[in-house]
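Single chain ahead, written as structure tokens, the form predicted alone.
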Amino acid sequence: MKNLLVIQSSGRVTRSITRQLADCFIQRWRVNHPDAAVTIRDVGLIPPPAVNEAWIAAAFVADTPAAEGPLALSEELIAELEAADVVVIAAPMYNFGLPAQLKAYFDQIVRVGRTFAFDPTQEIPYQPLLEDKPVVALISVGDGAILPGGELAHLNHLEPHLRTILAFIGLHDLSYIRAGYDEYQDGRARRSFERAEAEVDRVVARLALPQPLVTPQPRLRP
């Protein structure tokens, strides 16, 4: 059985491109896992909070009772993250990056002696600490232009950001499937998302193969 955790960041509730691509994955991965269980953690409709100056106090005390009520949250979502088999985060661009609301989700499982380790009496004072999974990032951007190969590609923030931030956990297994043109509502935008969801397909099925054992990730670099 594997199991799926859907990670929701869009604002809308109609009308959202990942939404749809994220209800397209989760219905084509039920139908090569009818037994597998699937998590929807929706911080577009419920934000996690802002880390604040109890969370980061508790952080660096987190074996302690005082740290058990700001890092409840932070505890519930790391969770889920290491009980999933394969992570789906829908993550519409916002100004050229991620939503705030997925970015407070980032902040609340980046979490020292959680999700990385830091040592700095060693060369590389930053090591990973959560076992690597696919994790497919399903992105909407209002102009196609702006997602790689475009002439606007250098404004695309989200992807690399996404890219830094999971890798820094030790989530390197990454893949893209992008929709674009939303702003334009024409063919372009209708294009672009039945692309996006004939690769739903293919990444449902490829990811329903026998995986290959896991390389170890090189070291991070300072």
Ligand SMILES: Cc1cc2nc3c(=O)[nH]c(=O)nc-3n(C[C@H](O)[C@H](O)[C@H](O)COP(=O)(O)O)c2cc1C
Given for the second form:
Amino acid sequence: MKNLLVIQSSGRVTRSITRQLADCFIQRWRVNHPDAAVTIRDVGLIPPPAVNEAWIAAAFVADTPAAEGPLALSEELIAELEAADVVVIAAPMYNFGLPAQLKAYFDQIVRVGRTFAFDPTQEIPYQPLLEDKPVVALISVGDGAILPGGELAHLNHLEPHLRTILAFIGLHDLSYIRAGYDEYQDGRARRSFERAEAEVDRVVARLALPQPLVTPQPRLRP
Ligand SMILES: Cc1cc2nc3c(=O)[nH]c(=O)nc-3n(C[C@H](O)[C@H](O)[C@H](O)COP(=O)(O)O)c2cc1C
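The form predicted together with the ligand, contrasted with the form predicted alone above:
Next comes the full complex, this chain leading.
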């Protein structure tokens, strides 16, 4: 049994490419793992609140009871992430980076003393605290030239940002499935979507195989 957490973040409900890819992933996953729990966290439909004065104050007090008060949602989201064996993040590109609702999600789960440790006396003060597990990012962009290898790839801040945040909390095993050219609505968009769907099949099949032992990652350099 492999439990799957799917984080949806598109603001669109209809015509969303990342939602279609996530649905496809879930469908294939259920075939391979009929007993697995599938949890869907839809931050596109219900965005987490931005962190505020109360949240930040509570996060930096080591003995705050997290299950209630300003950190309650953060705690719930982190517990969900910890319970998953595999995580899928459906991430559209908005203005060259993460949608605000997905950034709000990460602001809730990246928490000192909970998902990363900070010790200013160490040479490398940051230590990720989550156990590594496979994360699959389903990316969709309006202009495929912004994907790796394309002539606008230098404008893609979504993928490096995702990789940095996830590695910071200990999730290093990240793969991307990408669709492009949504804004063009032409053959390139269709072909790109079909390739992404085929890649979903391959990734689900790969994840159904016994996974290699995860090598512990070194402390992060800032
Ligand atoms: C607010 C907004 C900002 C966008 N910014 C970009 C962008 O910077 N670069 C790009 O290639 N496409 C951009 N797009 C296009 C989306 O990335 C594309 O439509 C993608 O398929 C959206 O994901 P979804 O289909 O799951 O909703 C933007 C779309 C929206 C709605």
